[in-house]
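One chain is shown next in structure tokens, namely the form predicted on its own.
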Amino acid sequence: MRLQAVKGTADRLPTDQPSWRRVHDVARRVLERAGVRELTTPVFEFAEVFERSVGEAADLVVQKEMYTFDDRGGRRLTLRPEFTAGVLRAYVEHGMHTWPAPVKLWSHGPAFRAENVQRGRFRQFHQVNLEVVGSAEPVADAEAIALFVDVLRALGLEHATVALGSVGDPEDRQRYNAYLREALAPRAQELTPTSQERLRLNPMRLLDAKDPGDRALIDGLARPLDHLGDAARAHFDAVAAFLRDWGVPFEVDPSIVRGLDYYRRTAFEIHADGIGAQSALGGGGRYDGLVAQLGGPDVPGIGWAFGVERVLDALAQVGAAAPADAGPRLYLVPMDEEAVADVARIARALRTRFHVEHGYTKRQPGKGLRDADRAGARYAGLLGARERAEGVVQIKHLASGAQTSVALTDLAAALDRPDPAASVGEVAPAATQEV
């Protein structure tokens, strides 16, 4: 058997790293400017953390697709299928309710679900996650949504659009679920088995059904937004007003639902225009009551997450250029055996300030320059017997071909100039020697 990555997982190659780093760096910059602080939680938790959070009538997908196992001590553990439960477990455990409210936290990393693998769906996937805990005000919802859009715009997805809805308060959900059960009871046997189970446990989730037969039965029914009580309606209208005032693009989507019991009022998704049917990048909503469900104080919260793989796919589809993998500032080429030790020593000294690489065996100048070019270096530095005797390195700017001798004592200063390429090119012809 040829060893390979497990289905639904993928290696992240060195050439992929700049794009991934950029997503995290942009998210960090945008979120931390808004006072959001980074939190890292374990990749696995006691299974009870997620079992408590998903609730008795949770979405079947979350129930069935969690990776739960017993460790050697007989403890039931689960690889995180999403971030919210673990973040709020940390919030409770570390007494963050005593911090100034709202507490704004962001996280990033892998999550795990036993998905049916297809484009945009993996068994190990990666998310950027935001939680805002301690405010029930509509402005907190609007800020969270706006920050999501800000991150995507900063990455290059200028036409990301918010689909805004509401699942109402618990009594609104109960009223809507009762409506669905009554409306669909006469034809329940025509639903797929999955939808029949959802009708029993959590009817609101039927609005996410993809089967054409299910959709034919559901499409003519009222939506959650039609069943909001006065308080939930006022909250929804206030969130929408803030978004309009801030110029955040959104469309009202009456069909948005959430499969987990803890969601309240605001629910939203964010889509990238122009990338086809798989346009959803992520979403979130308000989850008042979840902290108490996890053993903490009864404080409100709202959060969201987006899939990093989905965002990178969307960026590629809209033609947003991936950042280049920055090569070394200098690649040192040893032109004789003695120079192998010399270039290693010089590289170590320069690495306190620059990205420097070097050859490990002696190389002819032409081959050494090709090595430097393949490494993506800006400059090649050639060192042989004559250069050693003179205390210099031959420095060549690979893009322009300009070349000059630089004293070893001046090498760091030369590389540190604002435009070292121009400096090399300005050297008088008498001081220039072709290799």
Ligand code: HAM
Contents of the next structure:
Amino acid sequence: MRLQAVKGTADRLPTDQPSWRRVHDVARRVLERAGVRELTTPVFEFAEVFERSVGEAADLVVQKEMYTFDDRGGRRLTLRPEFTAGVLRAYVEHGMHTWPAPVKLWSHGPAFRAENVQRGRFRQFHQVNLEVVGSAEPVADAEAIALFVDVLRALGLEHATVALGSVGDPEDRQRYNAYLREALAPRAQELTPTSQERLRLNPMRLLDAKDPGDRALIDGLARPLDHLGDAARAHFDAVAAFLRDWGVPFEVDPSIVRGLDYYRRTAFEIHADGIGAQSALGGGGRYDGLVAQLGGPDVPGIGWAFGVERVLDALAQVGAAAPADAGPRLYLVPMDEEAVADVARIARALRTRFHVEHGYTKRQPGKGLRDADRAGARYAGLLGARERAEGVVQIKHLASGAQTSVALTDLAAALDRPDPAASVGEVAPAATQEV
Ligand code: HAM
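Having seen the form predicted on its own, I'd like the form predicted in complex with this ligand now, please.
Then the entire complex follows, led off by the chain already shown.
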């Protein structure tokens, strides 16, 4: 068998890294300015962490999407399918309810779901995740949603759409589920098997049905937002009012339901066009009661996650890819055997300040220049017997072809100057940016 990456997983190649790094850097900058601090939790947890949190009617459970296994000590472990459960487990374990509230935490990393692989849906994917724990105020919901939009905008995704809804309080949900059961009972047999299962376990999830036959039965029914009690309705209106006040565009989506069971009241998703059927960049909502369910104090919370792969796909659609990593400032070419040791020594010394690479074997000048070019270097430095005798390096500015000879002792200073070789002044970026 030819060895290859497991279906639904992917390698992230060096050329992919700048875009990924940019997503994390932008998220970090935007979130940390709002007082969100980074938390890293393990990639696997006791299975119970997820079993207690995502809910037995969640897609993850119903569709057996969790990677759960026994380790050698007989512990049942699960690769995290999402971050919320692990973050809240850590919140409880470290007594974060004693920290000034709300505790705002962001995380990023891989998550694992045994799903049917398609565009935008993988088995190992990556999330950027936010949790705001310890506030039941609508302003917390609005801030979380606004931060999501801020991150996307800062990345260059101006036109993602926020769909805001509410799944209500548990009583509202029960009432709505009872309504759906009653409304659909006479024609339940006509639903697809998946939808029949949902009707039995978690009727609200029927609203996500894609099958046209199912849709025909569901489309005329009332939505979760029509079944809110007074408290959940007031909460929803307050969240919407904050977003309007801040000029954060959103659409009310009365049908929003989520694949995870722990949501109460606010539920939202953010979609982008042009990234295929899996158009949700991310989503989240309020999960009051979940911390208590995990054995902690009864503190409320709200959060979201976005899929990094989907955000990168959306960025590629709008042509907002990150610039490639810069190549070396200098690529040194040894033109004879003796120069191999010289260029290696010079490179090591210059690397305290600059990105410098060099050839490992002697090269003809023409080939050496081609090596430098392929490495993406700004300058090539040629060193042979004559240069050694004179204590210089021939420095060639690859873009202009201008060449000059620079004394070894001046090399660092020359690399610092805007352009040591080119006679016509092209301004080099400041030294701090390029190393
Ligand atoms: P979720 O909607 O299950 O929510 O996932 C959030 C995002 O992760 C999705 O919108 C999607 O972009 C990405 N995603 C999910 N599954 C996959 C997959 N198989 N392949 C690629 N991308 C995927 C949560 O995970 C909640 N924990 C969010 C949350 C945080 N709620 C409160 N706090």
